[in-house]
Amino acid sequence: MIIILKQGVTPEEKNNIKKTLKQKGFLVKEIVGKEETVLGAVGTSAIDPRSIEVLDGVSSVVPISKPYKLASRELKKEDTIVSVGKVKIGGSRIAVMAGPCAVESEEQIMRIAEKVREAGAVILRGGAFKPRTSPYSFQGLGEEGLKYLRKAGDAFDMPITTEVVSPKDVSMMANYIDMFQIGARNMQNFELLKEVGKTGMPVLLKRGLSATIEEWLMAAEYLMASGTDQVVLCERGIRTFEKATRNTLDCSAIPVVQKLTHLPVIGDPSHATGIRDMVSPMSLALIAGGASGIIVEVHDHPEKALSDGPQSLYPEQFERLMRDIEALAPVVGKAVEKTPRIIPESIKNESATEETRGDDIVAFQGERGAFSELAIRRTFNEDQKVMPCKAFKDVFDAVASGRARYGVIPVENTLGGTIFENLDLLNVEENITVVGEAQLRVIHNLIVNPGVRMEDIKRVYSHPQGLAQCKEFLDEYLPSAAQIPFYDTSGSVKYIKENNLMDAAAIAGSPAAVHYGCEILKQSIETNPKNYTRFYVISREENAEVFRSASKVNRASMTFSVPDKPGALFAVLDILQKHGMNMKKLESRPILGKPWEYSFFVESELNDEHDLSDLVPTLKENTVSFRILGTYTAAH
């Protein structure tokens, strides 16, 4: 039953009501709402509600009609927000959990954790104990797997969740994990539910293979009656007569359950479908249906996975799914739960000095904390020594002179297009070659000096593209603030910091805020979340093979000019086509000193069956000038 307390009830009166209920054999939960405070009393005792109504401080007593009392929406009108570490699940949030079906090794879980964290997952999943249909299938690494999972969670600042299959393992697992997971086969393992509930820890409760919604909620009631109120329900497909998919995903359960319970509900499209290509569309269907999140399986080599490889997404598929979820979230009135991007400690360190410059230095354009520097950290390592340069030309000069071994330069942005200056510099700097590629999602933040509030801001500094890409945010939240173009996003943070501006903000990436000791007032304020920049790694030819040898070369960039006659360009492109080279990019550029004459820039996939060097003579025969700018491994 629900005991609604009077406005202004005293602590003494409330304690007396609780004491009376407990003496009569009830479990009592206090729920503080926006307008009223209620006590939920559940138990097997039968009493006359009037004996409670007469107590001082009681406004009324309402019986709960549902067999699940604590989980019922009758008991608590407002949505429960479940906290798993720093992550919140429920309400207007969409939380994404991702990772491999099973933890196979320390190296495997560390690799995948890094990839899903960077793509936007906020909780790391991975099985250490695997209940399998066949006794001969991989059963998991046990406690050793938990240690690997914990290490990965700590390394990438993610709470972890994994399945518990035996009551005897509960206390041991509680030392490693942040959230228990109850699998479909154990949904009605009541002794397991009791033991897990006693811990008071968050629990992800999957729907049973053939469970009704009421049976599912009754399983949640076991957990809550045993001691935890942090329960997340998970729809993972039910068993039906249909054999086209592994299970039948019951999307209609999402809105039904949300009317019946205050607990958040998410979906598991991986186990529901069992088919990789169906995971992304069904994820979006779950979000559209009102789910508070999803839990999906991701593996970098699913064909070698020890468990459920066919339903595991490749990392690049998961990254695209995250972008689609971000685009869909506003449509359903929600926001994707995010955790701060991991900023390498080296971002805070000083730049390379004259004494340390040389073979171990990577140059970039911009101030410390720029997106280009973050691209370096992702491409090389967190401890990489860097050389900030004022202009793109300075980066090329540093590499050509040997003051830097490599340079990282942006060549294309999904919103702003090609950075033509760098294509032109590549064309004229004959000693420089492209040896690698990197991609980085550009996340803009509103950055201020500590203590500055939104209402204090009268000016906003950033690169013109930064201002343009955050136009909707600025128009809505800072319509009267002056938008002041600056030469560099990170440089704008440096400017407001060095001048101690308390009425201004900058738009830049989070590394800039960390490096200059500023605060992020608002995260991810860009209008379009699908904002990526592609970078080239450049070097002198003698340093190229060291970088290229790290992975398989599959892309080439080249530049050429053609005779002034009909079909000249087509003839060159036809050569590429006949050799199975799939062209990915084509740009025309004016030739310096030759008005109205143009050279062409081409990026093409390399065909394993043909050596590019064998093709060069044919290309040169059909062009006025031809040069390979570099060969490298395309980023994903």
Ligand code: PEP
The other form holds:
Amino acid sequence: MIIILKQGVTPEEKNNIKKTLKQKGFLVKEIVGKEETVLGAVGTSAIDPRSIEVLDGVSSVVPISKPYKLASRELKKEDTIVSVGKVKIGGSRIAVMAGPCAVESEEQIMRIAEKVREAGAVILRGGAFKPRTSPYSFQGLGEEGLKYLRKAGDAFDMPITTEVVSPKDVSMMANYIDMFQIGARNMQNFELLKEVGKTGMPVLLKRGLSATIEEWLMAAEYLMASGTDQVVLCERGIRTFEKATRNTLDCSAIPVVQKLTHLPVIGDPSHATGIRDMVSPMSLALIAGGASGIIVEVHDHPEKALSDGPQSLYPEQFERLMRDIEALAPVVGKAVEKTPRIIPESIKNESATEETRGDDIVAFQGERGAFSELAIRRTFNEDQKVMPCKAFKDVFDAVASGRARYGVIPVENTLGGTIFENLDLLNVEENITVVGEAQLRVIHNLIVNPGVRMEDIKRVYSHPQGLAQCKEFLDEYLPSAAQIPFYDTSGSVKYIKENNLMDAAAIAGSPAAVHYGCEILKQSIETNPKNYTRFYVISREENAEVFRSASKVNRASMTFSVPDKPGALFAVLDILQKHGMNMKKLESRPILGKPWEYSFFVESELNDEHDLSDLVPTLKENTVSFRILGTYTAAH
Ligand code: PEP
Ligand code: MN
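Take the protein just shown as the form predicted alone and give its structure as the form predicted together with this ligand.
Now the complete complex, all chains and molecules, led by this one.
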């Protein structure tokens, strides 16, 4: 059952409720949500809920209708984010795990680990205990294999996961690995589940070959009741009458499971299909269906693999797949998980204190729930501390003064064009550099106070861009409602909420609705679904390297002005061309205080062969002023 606590419940009252429940034989879990705190109580004893409802501090008691309790969405509405080392799985991220089916030798796992890491995998897989259909097939290297897997994980900075097949191996394996994998054949090995659950460690729980979704969730419940709340579900194909593929990938299980549980669910296209050529398309199908990631088998010599060679991707295929996933991610409103990510802990470890420097804070422009805040959550962490600022200039000031360590600013929208104000600010703020890029699909929603219906709406508030981008919807469904321009999309949600307007709606992103406790009446009402915004992550120079080192830098932004003579701009572009730098964007901007003089803004690909610093002197010779605004990893 779920015990919903009153707002303002005292710690004493809460402890007393917990104590009473424990005395009655219940296992108690506290879940702190955005809007309310609840206690989940599970156990075998039956009690009259009224005996709990009368306790001080209890608002109400609700039974959980599903047989799985701790795993159920009824108990916890928010997505669980599972941490495996520094990798996060769940919410709005896509985590890719890859590696061979089995660890075959130290050299083999080291080679493949390097390849998959380079392509963008964040967790390394590799079986050491292989539950094979035939007793005569390769059974895995056992503990020796775990040692090699650990070594490869450490060498390439990836947490590792591997299958556990016997309860007696659990404590030994816990010394080597970061996440247990329960294989399909063992999904209902309850003794194994209990032993693994007791470790409290993250677990990847594969769906059994013939398991229903409910049985699968009951297996998760076993793990959770035994002591871990870090469970990732994995759809890996089920047995059906169809023989064309090794198993039948149940893609629809992904959205079904997401409705039923708060736990993240990923997919395994390798075991689902058993056929190399089908792994990439099915990976994309899983991601499109809402999966929080995939686990894929990759081998550099699949023809010689000791197990599952025919379904293992070549490293080049895996690399291509990662690019496709990167392109697909913003379409489903997610970001691909990368390592090492910028974690507040690592930031805090450095010298200055939090109070004076805001070293773990990221600034953005707008009210809470703005698209820029969403971009921060995607780029940093779901629970990243943020600083909302009134104007873009305030974001720059917060970063320059050290009140925030990073800032996230929009630079371009596919429908609205370049946000020149931010380019101009970058131009003048010499201490600030661009260190990263993020891309977000802008999904607009019609947001109202709870209870407001379509026919009640007389006015619609939003940023002028929000109103313009939803014109077709407004014309069709709310033709007589007044459209009122507002300074900010999420600010308009705040406004209808604070004034409790029951005849108005706002247009904004879903985080704003959640943040202000409003309701989404209609989702995704923008006319053009290809609506993306690109953001820059900015920082002071001294903090740039930490961020940049997170992934391969492949883009540079620069600004320059040229002498007033024929071919001056061409000369600069010619230098870029000669160095094989593919230009992605060129803008010209009036120079402040110099009427009719212009500076240029260029974004260019950076390739491995050319060090940008070698190029700068030549560029400076050919320009009046020249500055690199920053180098970073392109998000698109
Ligand atoms: C594996 O991941 O190598 C494996 C054996 O998977 P499953 O348990 O899904 O068959
Ligand atoms: Mn396998």
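Heads up, when I say rigid core I mean the largest set of C-alphas that superpose within 1.5 Å between the two forms. Residue numbers count along the first chain shown, from 1. As the structure is a prediction and not an experimental result, all values here were calculated from the model.
- A movement of the C-alpha atom of Glu412 reaching 2 angstroms or beyond is seen between these two forms when the two forms are aligned on their rigid core.
- Annotation for Pro485: C-alpha shift of 2 angstroms or more between these two forms, rigid core superposed.
- Once the rigid core is used as the reference frame, the Cα position of Glu437 differs between these two forms by 2 Å or more.
- Aligning the rigid core between these two forms leaves the CA of Phe560 offset by 37.7 Å.
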